[in-house]
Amino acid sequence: MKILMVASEANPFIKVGGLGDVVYSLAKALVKQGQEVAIVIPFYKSLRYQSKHAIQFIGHLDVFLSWRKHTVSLLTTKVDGVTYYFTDAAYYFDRDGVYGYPDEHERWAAFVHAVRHMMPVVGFQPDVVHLHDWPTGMLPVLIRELDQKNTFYQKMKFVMTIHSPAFHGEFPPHLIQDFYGLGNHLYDDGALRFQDQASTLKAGLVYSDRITTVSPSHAEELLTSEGSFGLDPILHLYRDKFVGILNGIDTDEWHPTKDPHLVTPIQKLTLQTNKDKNKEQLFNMFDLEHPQYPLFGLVSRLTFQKGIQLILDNLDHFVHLGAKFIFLGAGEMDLEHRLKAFEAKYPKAVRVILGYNNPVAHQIYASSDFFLMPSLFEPCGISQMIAMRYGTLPIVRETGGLKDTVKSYAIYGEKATGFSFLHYTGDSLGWAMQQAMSLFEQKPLLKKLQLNAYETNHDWEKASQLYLKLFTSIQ
């Protein structure tokens, strides 16, 4: 089967959040199952300066948005058996960032036009086009409205995956004609209409053959008015083609016994000793005191979604109990400043590293005793699965994929893989953290839970099999 992944980001070339990991890892897993998989993303400014992969020019095409004409270069390379295509529309994508520009909808309109015309030019005719989030949602609309009689496209099937339901790709209805050359009847009859705007996400949901999201629990949440960000009426309408498939993690990158960023590998028979050696190294690196005390780690975007406020509510109390904290991430300025204020207040107990540093991320996952992930909502999440792979026990709120992947100590006892709490309050997180502090003193039980987490399998094999079964069902 030929599968084309269409996305705004994909490792190893561009990554802003978990989407980049998912697109690359799922594609790689499908290749291992004998499928022919390609990924297409824009050719960003940063890609011009990468030297690790040999990217080749293969052609060009013209893209029209009403009166605007842009010549788009097409490039390609291959990584881990996956063919990558890049659409180089410098006017729109030769910029420092990936998202957040004033002409955002025009940029992604140009991208989907380029992808549509690219397929016959490069000779890749997919059986299934797998769309990821709102930037890609108009592609099946264009093909099914404008290419109905073109035999190249007639047998293509489309699958739309919702990664970030809070972003709908809303834009003024008059731009349906201006950006896409489509009639306003698509808005008037409701196909593209969402909350009095046009929506690229809704477009993808309506025009795709199947809809997925990134965990079973999140699929259930998206069918409720409280957890759907307004999508529940649409998803109820298409309930028979909607399913949740849990993401995996890239076990080649996150490999505790072969991780080049660790001072010593994390191995099953010597797990606690190995973790302690890495923890001592991390404390020395960041000038923290007393590594014999519990370490709570976090690697995350510092945003309201990630529950940083709940952590701030608890820092004073748990530092006074002897806990240590190390945070790696960037995001909302207010949260960054407040975390930094705690670092200044407790310089030997709290460390905040702003930005993203991949080696340090690996060291935090491996060295921490507990990993904080008290998210307000989390469609899937991969950090909790990465932490468990290194024998680090996650502390999560019971939402989305966090609920699906972590067995809570309060429920499973010695068979648990971490801790969880339900209500989004500082007190609820504090209750779970207190359980972790108490467990830390019970070394045999702590080791048992660490081994449970370490031996939990969250690779992409099962998820890729479910996706392949889904793709096959619509052929």
The other form holds:
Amino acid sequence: MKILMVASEANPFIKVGGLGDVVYSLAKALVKQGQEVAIVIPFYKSLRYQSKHAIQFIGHLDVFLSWRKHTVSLLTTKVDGVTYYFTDAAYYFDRDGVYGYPDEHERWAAFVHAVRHMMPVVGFQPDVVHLHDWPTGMLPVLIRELDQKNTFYQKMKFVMTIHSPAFHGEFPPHLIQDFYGLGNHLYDDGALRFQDQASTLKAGLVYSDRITTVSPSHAEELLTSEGSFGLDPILHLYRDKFVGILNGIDTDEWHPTKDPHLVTPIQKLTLQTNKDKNKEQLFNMFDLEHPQYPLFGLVSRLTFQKGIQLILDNLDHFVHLGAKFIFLGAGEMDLEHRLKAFEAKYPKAVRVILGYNNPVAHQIYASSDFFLMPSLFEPCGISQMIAMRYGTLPIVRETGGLKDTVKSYAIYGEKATGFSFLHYTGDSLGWAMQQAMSLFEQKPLLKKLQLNAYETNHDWEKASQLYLKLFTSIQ
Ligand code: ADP
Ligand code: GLC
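Please could you give me the other form, the form predicted together with ligand ADP, since above is the form predicted on its own?
Expanding to the full complex; the earlier chain stays at the top.
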């Protein structure tokens, strides 16, 4: 089967969060199962300067947004059996960031136009187009409204995956014509209408043959009014085509015994001593004191989603108990400043590294005793699965994929793989952190849990089979 993944992020080229991990590692897993898989993403500014992969020019096409004409170059390369296509619309994507520009909706409109026209030009005719999140939602609308008579597109099926339900891709309805050349009846009849705006996410949900989200628990949450960000009526309507499939992680990149970013590989039989060696090196590198105390790590986008406030509520207390903290993250300025203020207050116990840094992320996952992920909501979460693979025990809120992947100490005892709490309050997180502190003193039990976590399998094999089954069911 030929599968085209359309996304705004994909490793190893561009990644802001877990979306970049998932698009690449799912594609790779599908290739392993004998499928022909391509990914298309925009050609961002940072890609111009990458030298690792040989990216080739293969042609160009014109994209029209009303009266605006943009010439888009098409580029390609191949990584691990996955073909990558890049649409180079410099006017919109030759920029430093991935999201958050004033002309956001015009940019993604240009991208989906380019993807639609790219397929016949590069000669890739997918059986299934796998769309990821709101930037891609208008592609099936364009194809199903404008290309019905074109045999190239006629049999194409669409699957849309919701990773970030809080983002709906809203734009003023009067721009439907300007951005997409489509009539306003698509708004008037409700297909694109969401909370009195046009929405690219809703468009994708309505026009796709199947809808997925990234964990079974989050699929349930999306069907409730409290946990769906307003999407529940739509998903109830399409209940029959909606399913939750748990993400996996890229076990090649996140490999405790073959990780080039660690000073010592983390082997099963010497797990504790290997972790301690890495921890000591991290303490030296970041000038922290007393590596014999428990280390709580965090690697995260700094947004309201991630529950950083609950951590801030607990920092004074746990620093006084001797705990150490390393935070790696980038995002909302207010959260960055508040974390930095704690670092200034406790320079030998708290380190805050701002920015995106993959090697340091690897070191934190491997060296921490506990990994903080008290998210307000979490469709799946990749970080807690990575942490476990390195024998680091996650402390999570019981939401979405966190609930589906972490076995809580309070319930599972010595069979647990981490800690969890339910209520979104600082006290509840503190309660779980206190359990971690106590467990740290009970070394044989700590070791048991670390081994449980280390041995948990979260590779893509099962999930990619479920996707393949889903893709096959709509042929
Ligand atoms: P989300 O996609 O909501 O950000 P996930 O847990 O699904 O959360 O995925 C986060 C991914 O991004 C993980 O691979 C994590 O290691 C990575 N990541 C997040 N922030 C950073 C950062 N500042 N530096 C390096 N990697 C990061
Ligand atoms: C989103 C979600 C995260 C999920 C990731 C990949 O960024 O916030 O929970 O793991 O997508 O699906």
